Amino acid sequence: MADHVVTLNAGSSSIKFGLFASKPNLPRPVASGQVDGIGADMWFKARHAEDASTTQRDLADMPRGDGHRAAIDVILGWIERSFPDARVAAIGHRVVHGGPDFAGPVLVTPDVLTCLGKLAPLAPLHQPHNLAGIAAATEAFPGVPQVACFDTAFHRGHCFVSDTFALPRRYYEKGIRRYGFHGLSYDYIARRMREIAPLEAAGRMVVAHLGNGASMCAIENGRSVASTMGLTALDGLPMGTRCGQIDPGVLLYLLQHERLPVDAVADLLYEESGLLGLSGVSQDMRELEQSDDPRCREAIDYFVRRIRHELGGFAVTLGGIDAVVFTAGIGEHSALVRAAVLDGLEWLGVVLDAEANARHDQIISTPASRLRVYVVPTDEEAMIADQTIDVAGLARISAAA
């Protein structure tokens, strides 16, 4: 039986999974899918990578007790039936927050889980569910190595001024600092760009991970230099429902004068703001682009303005930019957003190829553009699988196998 790795990305109401075979470079995807509706009426969906065939199953009749454990049982059961020759040799988990102590993937131990649990207040929408997925997988597959792969790890090499807030230094020592997120995506893009455009990958890149969660990263020679996100995944760009950058005085006003409870402020910032809050219509960029409501256009304009603001700042941080890379759902699929971000940036060296942009080509700048612009799909699951293979010490089989 050949060694395979399962990747799990556990959220509050869903678990995404991937099955990967070990290969010399990035692992080969075998299957992927997810369970939706955890805690309610669950659905299972899966797709074979080789022939694109799909499987769907209504799980509404399943008990709603331990939803994550039930979902993982469904996932692993389907893998065992569909790929009987695939031995699950390790399971890799996306963990959003690694704090100051985890600068790379690690084998999960009780001590590691204790440390990660203490970070839950810094990623309340993600961390508890990530850890619930680890607990359920450990129970379902005792003895199989579980590996935690962190969204913050890629940014842990930042210098002090990129990591700190202008607070008394004792808070920095306590771990109140800028961590950055989407690191698995940025790590994948940095590696992928070494294959696509090695000269630019060895230089200065700005990667825009634009999706329901959105951030940007300045990368120099494959290493993160700065990120738009901070202590939590609220900072920086506006997102689907998250506010992004905000004057801290607004929060004081809401607490002191509006008399909002702390939980209500948290819900406002995490669930009611961003594109949804600005438009009053939707958090989905596709719906905003298709709407005639002027508030939708204003929401897009604000999103674009913040991206342009951060792009200009990163140009200064890096001392110039050799490439811009758009990735994730909006970055990969919204020609309108990409064109609006790059409009008028000839001073930065950008000459957009409008037709290539409309086709979603890999390169959307013209040959005359001094700064090259790319559209590159990300693959966080492949990075989780790759890191898991290394940490678990699995053998990498030959490319021909």
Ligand code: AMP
The other form holds:
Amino acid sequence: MADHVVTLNAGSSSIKFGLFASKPNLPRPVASGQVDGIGADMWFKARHAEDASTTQRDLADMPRGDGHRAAIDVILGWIERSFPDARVAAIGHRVVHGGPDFAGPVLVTPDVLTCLGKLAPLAPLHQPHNLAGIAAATEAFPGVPQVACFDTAFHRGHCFVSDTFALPRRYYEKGIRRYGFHGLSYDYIARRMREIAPLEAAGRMVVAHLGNGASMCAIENGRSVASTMGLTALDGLPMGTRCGQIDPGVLLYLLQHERLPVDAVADLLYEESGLLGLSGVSQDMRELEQSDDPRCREAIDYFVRRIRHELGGFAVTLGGIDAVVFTAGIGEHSALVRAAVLDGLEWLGVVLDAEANARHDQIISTPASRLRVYVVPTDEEAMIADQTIDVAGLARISAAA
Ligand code: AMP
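Shown: the form predicted on its own; wanted: the form predicted together with the ligand:
Starting with the chain above, the whole complex follows.
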């Protein structure tokens, strides 16, 4: 039986999974899929990487109370039946917050779990579900190493100025810091760029991870120098439903004068703001692009304005830029957003190739452009698998295999 790694990304109502065989450089994907509707009518779908064949199953008749455990049993049961020669040698989990102490992936122990549980208030939408996934997988596969891979870890090398808010120092010591997120995606992109464009990868890059969650990262020689996200995944760019950068005085006003309860403010900032709040129509960029409603155009304009603002800031922080990389759902697929972000930036050295941009080519700048612009699909699951193989100490299949 060949060693395989399962990756799990547990959210509130869904668990995404990946199955990888170990291989040099990056692990080889074998299958992927997800269970949706946890706690309600569950639904399973999966895809074999080799022939792209898919499986779908309605799980509405399954008991609802078992939550993540039931979903993980479905996933692991499907893997066992579909790949009888695959031995699950380790399970890697996406964990959104690693706090100040976790600067890399770790083997999960009871002490690690206790530390991670204490970070739940910093990522209330994700952390509790990530940890429920670890608990369920540990129960289902006792004895198999479980590895926690963090969205914050890639940014832990930031200098103090990138890592802090201008609050009294005691809050920094208490862990109120600019952690940054999407680190698994940025780590993957930094490694991928070493293959695609080694010169730029060794230089200064700005990577824009523009998905339903969105952030940007300044990377120098493969290391994160600054992130637009802060203590929580609310700061920086506006997102599907999250507000992004906001004057903290707005929050004081809502609490003191509008007398909104704290939970209502949290819902407002996490669930009702961003592209959805601004447009009043949708959080989905595809719908915003197709709509004639002027509010949709304004939501896109605000999104683009914030990206350009951060791009300018990072260009100064890095002392110049050698490459800009777009990734994640919007970054990979929206030619309109990419063109708007790069509009009129010839002074920065960017000359966009409109046709290459429309085709979503890997390079969307012209040969005359001093600064190269790339579109690179991200793969957080492959990054989790890679880190899990390392931490669990699994032998990678030799290059000849
Ligand atoms: P992600 O969170 O990375 O899956 O990205 C989700 C976002 O990508 C959503 O806002 C989608 O509307 C957006 N997206 C996906 N495909 C496209 C597309 N073809 N054009 C514009 N936006 C897209």
